[in-house]
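First, one chain by itself in structure tokens, the form predicted on its own.
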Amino acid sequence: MNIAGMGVVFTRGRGAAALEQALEQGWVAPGTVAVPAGSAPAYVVAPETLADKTVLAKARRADRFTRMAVLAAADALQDSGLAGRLDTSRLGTIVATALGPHTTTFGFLDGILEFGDAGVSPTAFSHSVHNAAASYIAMTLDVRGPTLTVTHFHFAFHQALLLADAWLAEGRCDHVLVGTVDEVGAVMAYASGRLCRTPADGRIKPLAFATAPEAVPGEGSVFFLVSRGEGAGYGRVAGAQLTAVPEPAPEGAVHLLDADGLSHDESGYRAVAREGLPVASYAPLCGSLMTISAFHAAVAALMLRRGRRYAVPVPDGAGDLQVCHESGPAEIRHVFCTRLDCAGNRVTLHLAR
């Protein structure tokens, strides 16, 4: 699949240049959540970043959650440079997210407990299903074709990946828009602080394997325009196979590792990290969430558009392992991603030129 364009949605702004900026300048401290008994660090995004009345002007009652979505969908659309000339019959949308609207699910809840089932919002029901972002995508941007929401906790992005090139293969589809969206909300905030530990200096230490991470939840959304034929201005998701490193390992390949903190155990990405390639991770820059591929993938993308290395943000721990200390140029073919769960299952994710 041909990646044709790319919008972002995190903590430090909004679009590929704002990605890339980030990569740049490296690690900022996270800021904060208000949680029960006080507030939390978490990397969330500034509403500034969502506040375009123009593309969300069908999209005044959506969540945040629902926003981030709308925001990255629309960007990556218009970044294509093929905004206004797709049939939109034939364009589909896929939307992978772990934990869906909670935020506005509790809220709902909370709803009931305060008012009873005849008292609580209609609305808050509608924005409390796992489905709302993508239908306010396909109203928003008038995408006619297949619509679906994908949900995994932590192989979201890359089952939904399998099936837009599923669509693409059988002709359903010309072009799909295919991304993720977490968020970061009160009761996630808690229950990390409850169930993770947190890093007393706010940075997430990915390359430090440990048996006991930190982390520090983010929020945000990444969405792609794939295609089979039309555009590739970021590359291409390698014949759509998510499977490990092949040996040898191609020439001018990079292995991006998604650990984040979120597992009870990193230490299984240390035998990743021996496979010969140089590996990085930019988790750091984003925060912990569990459909961290996605944003991988974003970074994998720029580093094959623009043929350049980013400086691994938080390297503590890397040890004699290959990483990146400078960004500069770089001859960049192929970029792997890997993600573990918790129960150590792999999959790689293969982005080439």
Second form
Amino acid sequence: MNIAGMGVVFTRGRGAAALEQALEQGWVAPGTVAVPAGSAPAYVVAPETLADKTVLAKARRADRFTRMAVLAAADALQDSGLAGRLDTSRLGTIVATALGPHTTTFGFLDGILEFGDAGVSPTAFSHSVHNAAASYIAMTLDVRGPTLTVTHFHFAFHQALLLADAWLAEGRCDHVLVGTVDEVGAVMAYASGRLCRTPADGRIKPLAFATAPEAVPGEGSVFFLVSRGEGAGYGRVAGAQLTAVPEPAPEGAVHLLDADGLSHDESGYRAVAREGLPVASYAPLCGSLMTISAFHAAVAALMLRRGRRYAVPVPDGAGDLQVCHESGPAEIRHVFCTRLDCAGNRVTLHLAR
Amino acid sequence: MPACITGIGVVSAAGFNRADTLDSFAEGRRHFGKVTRFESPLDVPVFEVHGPLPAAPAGSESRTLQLALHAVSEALSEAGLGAGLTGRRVGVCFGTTVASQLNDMDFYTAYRQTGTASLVPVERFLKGNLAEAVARAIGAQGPRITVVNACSSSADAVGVALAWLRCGLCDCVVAGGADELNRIPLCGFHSLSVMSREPCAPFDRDRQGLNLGEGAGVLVLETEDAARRRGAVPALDVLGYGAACDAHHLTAPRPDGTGLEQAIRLSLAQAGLEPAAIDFVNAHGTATRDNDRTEGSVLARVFGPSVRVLSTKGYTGHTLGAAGALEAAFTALGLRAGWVPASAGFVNQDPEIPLEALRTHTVVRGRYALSTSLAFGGNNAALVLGRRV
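Form predicted together with the partner chain structure, per the form predicted on its own context:
Let's see the whole complex now, leading with the same chain.
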């Protein structure tokens, strides 16, 4: 399955160029989100990043969750160079999310509490469903093929990729826009602050492999335009659900670890990091995000496209591991991205040039 | 490649299992009433499930999961897989709406009022992804994902299962949908002014809107090889799935129905069938003005005005994320039983809809039927089901 285009919206901006710039610049301190006790650190997307009146012309009433997804999906299509040339009845969309548009959902609950069961806003309700973002993507890009929203707390992106590949394999679609979106809202930031430890300096330390890791919530959206035919500008998805890196590991391989502080014990990543490949994690650039696998897939796709490695933004705890400490040209042919869930279940994504 | 249906499980206001449901259908019984599951000032009829449901696993308790596990148990039992799934590549794909959202009013009220709240509901939510919870409960080790495509969620879940089987990702899929009656969507649909104060009347001239319900529908789907290897003798299949998006509006169907028509034609093409082969259609038929007008027009356009159409929502209410799989299950049961019930609530033809729904219990002799689903977001899904000779 080839990756023909990519769109990214995250705390450092929008587009592959913004991602590349962030990778070159390294870590910067997070912003904040309001919580009952004042504010909490969070890697939030700036309002100006979502202020594209052209792309969002049909999404004027949409919330931040949907806006992030629409922009990332539109950018992936534009980036592929195939916009306007596709049969949109054979273009599918799969949106994967862990938590959905929960800020709007809680806003709808505000309506019930303030105005009663019979006094709530129909607009808030219709935008609170998980598939609102997919609907706006379809309306914005005139996608007429199958349009699906799926949810899982740890492996939503991997499952979405599997399904995209299945749709392409069975001839249901010629191309699929597949991606993720999740947001930081006050309630979930509050919950995250209670359920996870928060670093005083806002730095997530993914290579510390802590038994009680620290998390800082992040948000954003990543989309890929994939196909079995033309366009492999960012490489290809060679496997979406491996249980390990193949042995012997292929030449020119890098291993990205999806450690971001959200699973309550990240010591399992240490064994993964000992498997012999150079390792890296870029969670400090996007924040702790249940759909972080898609963000790492975007970094992997950039590495393959640019033939470049990027210094890890927060190397703390890496010790004697073979870690990417410097950015620079590199003969990268394979990138593996591994995600462990709270129960230790492992899924590895494989992107190849 | 079709997917064999080796087990069916259903629970809704129409019945606590397959046999109960067929009894209700045969006798035309409609079990609606006032909301009893929670306090609500909204005076609208709903279709609740009454009866003892299995306990949900500790830590991920939810009524939606209980409904799902009840139907899963019936389906696995019929499939002969009730003793366990060890050694089999089994996927789980479920559709839902309510179970995907953290809409716990007690938690949120406390949070708003005091700035702090017990996180037990959050932790329960984070352990309660429906497909994951079902997979854990039955010991399935294959792919698992929850589809949240609003009212077509579980029809799409069956479509995902079909794709997994066709691509060799697993040999068996427990596919379905579940949703409990919940205060949040009740308020939401009320705000959209699409709910009826009377029992719903799909496709009827005087229909006033939908009623909400709750339930679960589950199909155990297997590849032919996998079913044969373990000695199962399938009698029913899912033959085709079509899906298409309107790309038109967040809540209203595209008036010309081209998205639904595309989904239906794709499902027929995958099944290798012409429209004339379809004996009956179990329509989405929510009883809203817009849905039924659009859907009825498309069905008449594709199949002709004399197509036999019913909506089972007159027996179940609109079960949201459960509706697609529940109605696919009812369609399969109709093919197997050789009859379908009257379309409850239908009395007078709507001059804007060029077909009539079934007025009476009807004998089915054909081998193929269609189940359609339309959803918020402009999603359209169609499933073709078949009975073997």
